[in-house]
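Take a look at this one chain, the form predicted on its own, written out in C-alpha cells.
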Amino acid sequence: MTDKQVTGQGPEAGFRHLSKCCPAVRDGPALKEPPVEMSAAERFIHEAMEVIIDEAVKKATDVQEKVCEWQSPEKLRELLDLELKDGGESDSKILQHCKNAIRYSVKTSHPRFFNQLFAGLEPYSMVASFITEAVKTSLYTYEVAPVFTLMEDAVLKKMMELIGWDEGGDGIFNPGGSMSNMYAVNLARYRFCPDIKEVGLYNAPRLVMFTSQEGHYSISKAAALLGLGTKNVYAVPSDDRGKMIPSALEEKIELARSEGAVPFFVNATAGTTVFGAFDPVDEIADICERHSLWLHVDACWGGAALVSNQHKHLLKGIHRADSVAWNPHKMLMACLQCSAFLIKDKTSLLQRCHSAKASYLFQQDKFYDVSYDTGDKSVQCSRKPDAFKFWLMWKALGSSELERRVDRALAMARYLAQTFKKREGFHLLMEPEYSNVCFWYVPPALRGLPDGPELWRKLHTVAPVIKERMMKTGSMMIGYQTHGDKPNFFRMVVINPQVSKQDLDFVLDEIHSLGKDLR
C-alpha cells in the first residue's frame, strides 16, 4: 500500500503523517544525566592489564605454576561470586574478580598443557585481540570495517597459495572449524541443486555425503542441522592408522547409488582429531572427479603443515580439493577463535548461496566498490575481524618462523615417541604422524598379565584415575579416549614452542608417579 493509498495525498504527506502517529518521548531524568567519563575508564583498564600480564601471561607461562587449579563446580561457584545484582560494584572487587578469573581458569599457555589442539601463548595475535576488542567493529561492510576487510583478503590469498591454488578462489573467516565444515556442506549442495536455497527440501533428491570414520563429528552436525539427516552421513572406514580407504569410498558410492541414493559431497581429513592422521587426498580426488561429487578437506588441525616445506607432503593434493577449511587457531597458535574457510570457485558461489541483501548494509549505490562489502557471503551479520589476528603474527613472524614452529613441534612429538620406547610400562599405539602421540600406561601391577580381556579391563580404568589426581595436583593436562575396541589411552597433543624435552621427560615422570599404585 502506498502513502497515496494511507493518506489520500502524495508521500510528502505521507511522512508528515508518519511522524504524527509515533507517541510522544518522555524525556525523563535519563537525559539531564551527564556523559560517561573516560578517565575512569582508561584508568581500570591500565590496572586490569597490569592484572592480565602477571597472572594471565607471566604466571601461566611460568613452568613452576600449575596448570589449573582445580574445584569442584559448586566450590568454585562459592568462590566466584556469581550472583548478579541491581548496583555495580568498586573497581577494586571488579579487578579481584578479573583475578579470580584468571587463577580458576586451565592454563592453555602453560608448557605442559598438552590436552587440546591448541596451546601456548602467542603475543602478536594476543595484541591483535585486544586491538579488535577496542576498536570494536564488525565485518560485514567496507565502510564500518575498512583496515580488517583488506587484511583478511590478504590472508585468505596467501593461504590460497599455499593451498595451491594460483589462480586464487575465495573464502571467509567464521566462528569455528565445525562452522566451516557446515559451508562446505551447504556451498556442495546449492552447487547441486541451487533451488533448495527458495524452495526448500520439498522435492530435493535423498542427497547423501561421505566422510571417513575417523572425520570430525561436525560432519554429521551439519546433516542434521541443514535438513540432510545424520544417516545420510556414510562412514567410510579408515585403515589401522586412521586413514581413509579410497577403494571403500568407492563401494560406498556405489551403495548409495543401489539405494537410490545421490551422492555430492566427499569430506576428506587432513590430521584426524585422536590419531592426526591424514587421508590420502590425491586418490580421494580422483574418485571425487570421476563421480563429479564436491571435494571438501577439513585441514583444520593439519593445515599448518602446509607452511612447512619438510611436511607439506602430508597434504598432497590438497590443491584439487573444492573447499579447505583450515584454523590457525591450532598449530600456527592464533588466538581463538581463528579460522578460514576457502573455497576453489571464483564465480561468487559463496556469495550467490548465502545472500540475503539485506538492504539497510548492501546497498549497491554506495561511493566506493561494493564488492568489498563481504558480509552477504556469511551466514552471520554480526563478524569479529579475526583474520587480524592471524595477520598481525604474520607479520611479525613471517612464514619462516611459521615453518619453525611447525617443524619443531613435529619433531618434539618423535622425540617423546622415541622416550617412550625407553620406558618399561609405557606403548605406543602408533607412530606419531603429526603431533599427536597416542599411548597406554601400563602399571608396574599389570604389567604381568598376558594380552587378552582382563588386562584391557583394568587398563581402561587407569587414564581416568591419573587425569583426575593430573587435574587435582594441577601438574600438567593431558587427553584420553577409547577408540572402537581398544581401552582408554593416553592422547597427548605437542604444539607450544615453549615445551622442553625436559617438560616432556616430566610427563612421564609424572605419569608414572600418579599412576604406578594402580592395579
Second form
Amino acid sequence: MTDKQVTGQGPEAGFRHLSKCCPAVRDGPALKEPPVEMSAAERFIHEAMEVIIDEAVKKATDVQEKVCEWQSPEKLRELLDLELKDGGESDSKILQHCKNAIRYSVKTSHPRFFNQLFAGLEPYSMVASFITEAVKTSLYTYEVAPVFTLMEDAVLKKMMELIGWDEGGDGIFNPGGSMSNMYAVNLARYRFCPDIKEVGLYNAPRLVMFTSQEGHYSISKAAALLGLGTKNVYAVPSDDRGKMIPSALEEKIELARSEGAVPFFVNATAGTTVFGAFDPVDEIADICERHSLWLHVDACWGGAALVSNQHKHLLKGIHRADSVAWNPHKMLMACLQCSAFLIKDKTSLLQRCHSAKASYLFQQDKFYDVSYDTGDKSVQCSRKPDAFKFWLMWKALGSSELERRVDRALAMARYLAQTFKKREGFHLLMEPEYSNVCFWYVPPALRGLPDGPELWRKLHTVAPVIKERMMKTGSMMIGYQTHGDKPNFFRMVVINPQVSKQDLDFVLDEIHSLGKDLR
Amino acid sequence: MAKTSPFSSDGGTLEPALRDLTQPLIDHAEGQLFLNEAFKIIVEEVLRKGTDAEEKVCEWREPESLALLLDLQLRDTGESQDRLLQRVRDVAKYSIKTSHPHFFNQQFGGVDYHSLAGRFLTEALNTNLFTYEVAPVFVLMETEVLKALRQLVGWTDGDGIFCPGGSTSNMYAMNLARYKLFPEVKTKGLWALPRLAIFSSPGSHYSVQKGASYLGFGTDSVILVKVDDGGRMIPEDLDAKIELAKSQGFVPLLVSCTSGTTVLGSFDPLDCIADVCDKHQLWMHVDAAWGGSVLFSKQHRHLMKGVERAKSVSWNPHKMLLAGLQCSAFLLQDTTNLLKRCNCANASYLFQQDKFYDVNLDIGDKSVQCSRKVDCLKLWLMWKAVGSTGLEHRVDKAFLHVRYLLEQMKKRDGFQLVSTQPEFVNVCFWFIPPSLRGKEGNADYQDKLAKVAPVIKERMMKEGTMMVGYQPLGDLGNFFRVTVFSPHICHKDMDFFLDEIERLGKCL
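Given the form predicted on its own above, what does the protein look like in the form predicted in complex with the partner chain?
Now the full complex is given, and it begins with the chain already shown.
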C-alpha cells in the first residue's frame, strides 16, 4: 500500500489504520476513484473535537486549572517537536500535538486571565467560528457566501442603529481594529481628494491628521503604511484622565494650517487602551464640523458601552462621526477576530475608494443583483466571514444579555477600585471611567518611602517581577506597562462574565503573596 | 503626563449593582451542550453531505428570500437552544459547499481533516499572535513554518509573517521596498520622495493596483509590462518599460512577478526577470499566492526557477494545499530586521522591553495589524500529518488531473481552450453550443459566445449541481476557468463536469 511511503514509519503501527482518514495519505496511484473515506476522516475529527472540548474548553475555563504552563522558548521548542519533515505522522501523534499545543498555550478563556482586552469563552460565538471553519468560504461575493453576506449586512445595520445613524450607512468587517482605523484614514483621504487613488500623494499638499496622545498606535501605523508619514500625525494633548482636550485639538489644527499643511482627519478614541478614557466626541465633532474634517471614532474597545442604557452616555455624540471602528471581539466576547468598520456615507464611498473591479470575481453580467457582491469594498481579496460569530451569539443572548454583561464589566471595575482603596499597598492611578483599572502594588518594604524618584525607581521594577512570578506559577495573568513618566503599573480588565468577586479577591491576595518580599 | 504623585486618587461610592457580582453570570454547562449538538450538525451537514458528490453544491435562493428564511434580525431577547440549532442547520444548508467535489469556482476547495482540526483548535484557544506571553506555542510554530516555507523557496535564512490574505502580503512587499530605498518615508510620507514606479503584468492580481492606491503611490504608478501568448511577463519589455519610466522621471521601485496568475495560471520567467531587477537594482517580489505550492514538487518546481533571487514572496497555502482560509505567508529574504523596522510602533503596553524573556519573540510589531489571527497551526498540523511528501503528491496529482481533463476536452466537441498549453491547474475554455459551431465567421459570434457562460452558470447554480467561475479577459469574451486541485476529486468528477456543461449549454 502506498500509504506507508507517505506516512513514514512511526512506532504507532496500531494506529496506522487511522491515518487513512487523511485524504492526501490515501491519494495513492488511482486517480479514477474518489479517495475519500469519510468514516475514517470523521473518526479523526471526532477524536480531535473530544480533545478540544476536554482540554481547550472544559479545562481551560476551570478555575482550578492553571492559566498558563510557562516554558522557556528553548524548552518549549523541544517539547513541541516543531520540525516539519518529509514523512507524515500517525493520527495518534497528531492528536498528541494538539494536546501539547493546548497544554502550553495560554488559556485566554480562564477566569484568571486579565492580560488583554479580550477574555472569556463565548460558546455561541465559538460554535459560529467552528461553522465558519467547516464551511470555509470567503466573503467577497453573494455567489460563494450568500448566507454570510446577508448576515454581515444585518449585523452592520444593527450596529449602526446603536451608533445612532438613523439613515443607515455602510461598513465592513476587517481583520482587526487597526485595519479599520486605516480604512478610515484612507476614506477620509479619498473624500478629500479622489484623485489620490490614481495619481498618488505626490502632487497633494502635505496632509495632516490628529489623534490624542492616548490614541491607539494603529493611527501611526496607518500613516506609515498609507504613505502619509508618522510625523504628519499630530498628537493632541489629553487631560489627566486621558481624554483629548478639545481646545488643544483646535490649536493643533491652527498650527498645521500655519505651517501650510492641510488637516483632513481627526481620530477620537472611545475607550483608550490603557486607561479606558473616552474623548469628548460631541465637542470634537463641533471642531471637525467647523474645519470640515473627517471625524473617525476608534471605539474598538469602548463601543461595547453602546449596548448599555446606563453607560452609552460615554460615547455621546458618536452619531456625528463619519466613521467608527468597533471590535465586538473585545468586551462583547465574540471570537477573534470580529472587528467592524462603519461609515455614515451612503454614496458608495467605500466601494469607490477601494474597488479594482476584478473581472474574474465581480462580473457585472451575473444573474443576481451584483450589489450583493461586497468584496470590492475591501482592500483584501479573500476575507473571513467574521460577522457571523457576532450574529449567532447575539441571536442566542439577545441585546439585553449583552447589556447585562457590559454593565457587569463596569460594575466589576468599580468594585475593584473600591477594594483597592481598602487594601494596604494597592494604589489606583485614577478612578476607572470604563472597565480598565490601573494600579500599583507597593510591597511592604517600600511603603514607608517618601514620594519621590527613589520610590518611583524601585516601584518600576515591582510589576515585571510579579508578572514573571504569576506566569511561572500559572496562577493568573495581568498586563503591566509604563505610561509617560509613570513607573510600571498593572492594568486589570474584567470582561469575562465567569469572573466573580471571589476571583478578584484572589487576584489581590495573589499579587501580595507574589510581591510582598520585593524591595 | 503631569508629575502628580502616583498615589493621588480620591474616593468613589459603592454601587448597589455590586451585590450581584458574587456569582458568575455565565454557565458553561449549557454552552458545552450546545457545542456538542452543533458539532453533530457540522459533521453531518457540512462535512458529510458537503463532500458527497450525490448532494447539491449549493441551494440557490434570491437574496431577498434567503434573508427572510434566515430571520436575520437581532432582538432584545435571546433564543432557545432548539431554535439556535435550527439556525446552525440553516447556515449549513444555504451556504456553498466549498469542499464538494463539484465545486470548481475558486482557488480554494476541498477539505483536509488535519487542517480542519487545527482550525477548530485555533478557534477554541482564541488567542492573538502578538507576544510570546499570550501565544508561546504559536510564536514558535509560526517561526518554524515560515522557516520551512523559506527553505522551499531556497533561502537558508530570512524573515516573514502570516497575513490576512495574499493581497495584504503583496502590500507588505511594496511597503518594504519603499522603506528600504527611502527609510524617511515612514516618518515624512511620500512628499519626501521622488515619483516611484511599480512594474507588473496585466495578468497579475488586482491587489497590486489596490496596494498602489492604498499605499499612496496611486494606480498610475503601476506600469504594466507586456506578456507573451501564455500570459507570461516578457523580460525584454520589462527592461524597456523601466528605461522608459526612468526617462519620464520615475524612480523604479519594485517588480511584482506572478507565479500562477489568477485566470490563466501563468508563471512569469523569474530567472530572467531577476536579471533585469539586478541590472536596475529593483526589489523583486514574487506573488506566488496561487502557484507557490509547486515548490513542494520536484517535478514541477522548475516553473518557479529563480524564485530564490526574489527579495520577497507571497504564498497562500490556503489555496492549493487546502490549509483553510486564511493561510497566507509573506516571506522575506532580508536578515536585517527590515520588516520590524518598517512596521514597528513600539507600543509600551504590549511590547514592554523589561519582560523576563527574550522580547525578540514578541513578533507582533512586525505587523501592521494589532490583533492577528493564528494561521500557522492549521498548516503545521496538516504538514506534520502528511509530510512534505504527502503535499508533493497532492500537487503532482493536481497536474495529472488537469492532463486528464484536457484530454477529455479534446475528445469532445464544443470545448475550445483559451490557452492551448495550460502551465498550471487552471483550465480556461469556451463552451461552444451546437448552434454556434461553425459560425465563427459571423459578425455576432463573439457577442453570442460571451453570453453562453453566464447562462450556464446561472443554470448550474439554480440546479445546485456544480459551480465553476467565468470571466472576460482583455478583449476575450466570457470563458470558464476551472481549477482542479482538490485531492477529493477523481476522473468521474471531471467527466461529470464536462457532461454537465454540455447538458446545461447544449440548447443555447
